[in-house]
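One chain is shown next in structure tokens, namely the form predicted alone.
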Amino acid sequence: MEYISRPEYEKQLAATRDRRMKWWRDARFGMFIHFGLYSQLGRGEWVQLEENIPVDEYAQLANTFSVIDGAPREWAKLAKDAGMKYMVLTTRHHEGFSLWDSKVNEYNSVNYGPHRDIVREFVDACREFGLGIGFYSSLMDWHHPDAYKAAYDPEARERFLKYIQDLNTELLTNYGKIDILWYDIPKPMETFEGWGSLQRNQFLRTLQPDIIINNRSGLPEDFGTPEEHINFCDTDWEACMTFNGISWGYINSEQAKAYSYSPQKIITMLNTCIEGGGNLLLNVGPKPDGSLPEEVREPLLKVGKWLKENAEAVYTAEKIEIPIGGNGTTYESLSGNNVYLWTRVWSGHPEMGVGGYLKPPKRITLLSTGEEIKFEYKGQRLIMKDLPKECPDKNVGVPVFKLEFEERPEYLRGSYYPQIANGFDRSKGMKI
């Protein structure tokens, strides 16, 4: 095929972006699975590396590889359940073990292991639960022989990106429309130029015109991939972290257990993600048999029934770009003229107040219910009354009150403070 230069590509990227990124920032969350033959020792998916493992020794994990029938069905429930509206999958990480059936790799769970085309499973399931389908391909690979050489070997080079090119090009042919390619670690090659990322990412768009690509084949492509760790940017982007800030690859359930997210600070890491224009996709680290590990199933159900019932302050917010604010107990999302306070600790005080509103809201709601909360309005002080003494959510304990605007609202932080209101931002730290 002929190949554009990189500004025309980026210009046309731009021209659709809009277009085929809608679904995704529409979604908000989603779940990570990292899942591969690592998962049988349980001490992380880099265990191959770190302890310095001899490819001919690690690869025979591929024989003792088994997987439950139906479990990434059971993956895809889950993430159904949660309130995940997509999911990715690890279909090849930096071990080289491809999860389908690989006319190009025959390091695969079909020559080995289950004996089973997982990536096929893992397609059906999200289509069955009406999940956006996202692919992981890892870029660095322990052990096709030329994935070192590459960086100093011409000839190896050639081989090899043809290599990473014939495996995606399998992915995003075999399995009808597939709608997030997500690219990791590109070594040892250190630029965009050396993986021929250009030329290979026009490629793959040709067999999916609607897919979306992370920035992690050196190019920025179109949404941005900070990891374990969530930081504001300025274009598309979306937090993976993993559940339990350990591994993303199996770790023992019960030791694991006091390390894992809560309800609470899953719907945290949501709520900052949303309030800065981006996406939080959660990771969960299967059994070795492929199962679903005890302690992520509890916390993300409840996250589920709690955004059954709070699924408008998420689904539906925008990038936080005006003030907005609450008080020390809430977080706040946006949503045109409507402002929702997530209150993370109920008082069980009749009374609540929100300083800094310059005009009132003309209703003011719990979310969950539709409830009508009384409420005046003094001065820049909304209060909140006659509110229950029992926290009125009964998932996880966050509820959240929708405040209804005429127009966009208007806030100034503690206005009656002038030495907090006009000098602290809260998205820039502190002015002096």
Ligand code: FHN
Second form
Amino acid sequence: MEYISRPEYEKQLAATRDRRMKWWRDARFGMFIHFGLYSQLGRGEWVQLEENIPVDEYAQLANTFSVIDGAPREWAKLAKDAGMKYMVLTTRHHEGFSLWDSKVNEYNSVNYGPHRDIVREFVDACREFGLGIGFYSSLMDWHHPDAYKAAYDPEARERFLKYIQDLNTELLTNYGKIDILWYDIPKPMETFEGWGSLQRNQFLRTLQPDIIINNRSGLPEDFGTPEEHINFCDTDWEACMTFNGISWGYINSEQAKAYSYSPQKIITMLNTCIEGGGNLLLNVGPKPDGSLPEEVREPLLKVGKWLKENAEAVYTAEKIEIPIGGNGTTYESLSGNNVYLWTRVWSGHPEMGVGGYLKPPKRITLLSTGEEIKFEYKGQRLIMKDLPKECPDKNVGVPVFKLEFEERPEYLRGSYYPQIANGFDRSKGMKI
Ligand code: FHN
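In place of the form predicted alone, output the structure of the form predicted together with this ligand.
Below, the chain from earlier opens the complete complex, with every other chain and molecule after it.
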């Protein structure tokens, strides 16, 4: 295969990115699944390294690895019910154990443990529920004998890079159309040259021309991956978050519950991602037998119900490049000339105000029901009236008001109060 230079490669990627990523940008919300031998120990996916478990001793876990029938389908069904539009599965984490029928890596879930191709079951389930399909593929490997020597032994590196390419070739050849390749941890080599990523990714893209690749093989590729925090990138980006701020792999459900996110917290994270034009990839670490941990099901089902009722405020929302208003108790999203106020706290008062809109909206409705909301507008002050005492969102308590404007809303926060930044002409201020 003829390989092109990095500038040429990145020019070609840029030319096709909008087409390849439109579904992903609209999707907004996906499910990460961290499942592997480590799930049996319930002490996170780094247990082999953190506890210095010898490779051969750790490998014994392959014999006790047992997965209940239909586990991947349960994951996909919950993702669908949660309003998630794609999934990313750890096909092989740093432990080096492949969850598929690999001819390259005999340390896999067909030769050991469940004697099943979990990746195949995952792909079938994603397709059954109409979800985008992502493969997480670790570069770092704690099992392969060349995985560390590759850092200083050219022959070991050549063998290991071929191994990594062959693993990913199997994944992108044998399971039909795959939508996302999610690399992780480029160690011990630390540059795209060290990993041969420019050549490998060009080759892998010939297998899946529409695939989108994350930025963790040493090249920016298609999207950034802030982890466990949500910070905006200039390029496409997706914040990946654990469900509890502690572990990607399974940890004791009873203990994890106290740390696990509520539906309100998940909706908050989703809004923050949307405001910044990014996606949220929220993780689930299935139990040792592949079943879903109790603490994730209810919050995700509630979020799913909320998303069904407020889809318009989420999936078509745009990156917010202009101030769009809101008040101290709302999050906001924007789509065209419409502003959506995600009301985090229901005051119970008959009125709720929003200051700073320089023109009134044409109409205000409760998004989930379409119910008209009475309002008055005077002096850049919008007051919604006759609001019910009880919060109209009985599910999670986050009702969304849809404000329809004639044109993009002009908004100046605290426009009555020139002493704050937005309304204050600094050039006139006293230099004290
Ligand atoms: O080391 C991994 C970790 O186990 C987990 O898979 C996360 C998910 O983004 N990625 C690496 C840490 O950045």
